[in-house]
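For reference, the chain that follows is the form predicted alone, supplied as structure tokens.
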Amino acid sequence: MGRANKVVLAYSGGVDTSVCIPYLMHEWGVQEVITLAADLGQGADMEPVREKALKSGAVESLVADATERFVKNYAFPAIQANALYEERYPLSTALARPLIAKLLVEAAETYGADAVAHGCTGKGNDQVRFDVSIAALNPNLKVLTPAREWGMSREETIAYGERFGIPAPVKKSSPYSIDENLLGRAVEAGVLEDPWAEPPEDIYTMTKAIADTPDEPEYLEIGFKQGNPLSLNGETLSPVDLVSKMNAIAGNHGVGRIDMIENRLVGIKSREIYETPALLVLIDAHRDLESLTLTADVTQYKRGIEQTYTQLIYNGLWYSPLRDALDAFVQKTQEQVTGTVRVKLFKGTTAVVGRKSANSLYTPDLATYGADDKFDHKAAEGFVYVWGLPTRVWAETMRK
């Protein structure tokens, strides 16, 4: 590990990251611990979190409001890439990790720290995302991982904290592990560890149960400019406001719930519950607008790029040469992806029911089957003959 005198610790205010403060000082000889809590639009009051860090022994407690940065610089590129891990999960938690890592590195450089630290365990994806992102941003910084190495149970961790004045949780701890930001919620553990068990309704906070949703559908018109969401029902909104409003509207219709068995990077299968109303609707709408504005070969080739892009984000390689290169491709494809998509939200479902764009490649007088048809049907005969020639030759050969 090597000695570190001043450390910036990624801090959430929970038991593990609070106990990290005295542990780093008393077990690993760190002189000063500076905590950094990232406000990514999770909706919580950050002042108690800031104060708890100071009471737990931090010499300074920082709160970074990075919500706009999070949506604009991380979520929007992922939407442009239609990023869905294993075709389902829109990376709401995974996208937050490279930003938090960047905030840690920036704080370490500002305060002259020689190390950063986080409270991730050895079983999850986040340890990889933090460690690799930090190494990419500043390979000279040491990364300390006390919770990965201390080997204490939760009860032992709480008892250790009490020795240094960190109060035990005042109420019975939730059986669930929950991560939350503006893009969504990730819930695991407790009864959810049984893949046969239906998730209890009380784990959901962003989305209504189907029985409680409106009995009438709601239509949204989402405007995009070069692949970025820009407006809602004709009103131009900031990235944060747009996502916030869409979360509320889509969640009200029960849209955005995901229950999946996920393949973690470390080789473990995990049952995960996600609530990501806005992200799922935006990716659905964006992909549909691409079908109107991109040529067939670009659309089809981009699907493979999207899969690789998604895997890189999930696997903690946001800051990598390959993602930079893929990003250049994605950004080029988005130059013509401007227009409006109309979606219908009803009883937990999203359906694209209309789309329009000044850059549309849909040609009505070629597509129509009516009297206005301009397609030269006679030209099709020669095309079909040439296209099918290899198959015809093969069939004749096989019949000999």
Ligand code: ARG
The other form holds:
Amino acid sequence: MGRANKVVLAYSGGVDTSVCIPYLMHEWGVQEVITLAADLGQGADMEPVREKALKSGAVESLVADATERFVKNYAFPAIQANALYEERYPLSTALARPLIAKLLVEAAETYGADAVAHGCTGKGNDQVRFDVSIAALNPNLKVLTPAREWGMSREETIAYGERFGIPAPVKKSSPYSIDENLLGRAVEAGVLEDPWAEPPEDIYTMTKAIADTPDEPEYLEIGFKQGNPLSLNGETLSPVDLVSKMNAIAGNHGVGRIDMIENRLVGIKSREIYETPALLVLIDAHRDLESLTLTADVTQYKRGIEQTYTQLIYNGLWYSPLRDALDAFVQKTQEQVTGTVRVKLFKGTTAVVGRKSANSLYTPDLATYGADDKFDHKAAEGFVYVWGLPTRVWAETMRK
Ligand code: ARG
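Show the other one: the form predicted together with arginine (ARG), since we just had the form predicted alone.
Now the full complex is given, and it begins with the chain already shown.
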């Protein structure tokens, strides 16, 4: 009796997930492996991926085009929460995991599988995100994790695959470990493991080197409706088109590179390079529009909520009662966040240079230093007296 009868395996077309297919069948007694490859806008041709799974022994090879769901239901809420892990990483990989988990569970339910599987190792965050998300969505499904248990080196994995007709990578495989989708790329390993080593230019594909960027700045007007990005330079775009277009425009100006040492949930520090042009510009613009349209207390209170929200996405708790509750808060705040932000892209930088909104709480009559100032200066005197009263009493007592 095997560990499961029918399994839906998250499939990328790489050596590891391909080897998972015969491994599940021959070592763990699985009868049928159905693979599921998620198209999240990574720009790869999915047909060879689909075929490779069948050649590797899958009975059925599914490709799920989930790019629109990804952007609308995962990326946009994260933008509304201004989610930047450790103040920098906009969670491009982390956001994809709960969606892939959902696709796996949906397929398992459709095909009557008793388990799902993924090819994560035991060292990363992604295993946590998959396992916890799957448990949250269907606690009756088993989760099989061959690569976490097989203990094979890279060479052994390739050799194992060759026994089952899985070809070794043709070109000398890249020294990097790369994850990518429409939101961005995450690159680690190889020379990047030395935190002192500057990333070689050839790891980047979405962003230009500063030396190659235009010598003129480019202005972009980003329209938001209730916290969701809606238009670029006045043209309404679908979420996927908007993000694609912004990736191209911001990447062309070298905007979107992140080089950071990050703290994984599993206790390891890792050096990661990200390219997330659109997301970084969108979060910067969105946060600015909030400053214009939200009251001081909501703006400031929300920053704390954002921290927790970000942390729980990173830590695999997308499907959790806490995220649901925080999301209700975030959604409520977004009702007013409608307007346009003007952004200037130039030589690797993005800067908000203008913002406007019908819901703007910015009051020129109050803010101005000119003659038409409506602010009651006299009232300030009494306010400052009362505000400072506790401090005055303290000083009078202590400094006698
Ligand atoms: N460290 C990032 C995260 O936990 C991304 C990991 C992506 N994988 C990779 N091979 N670079 O979200």
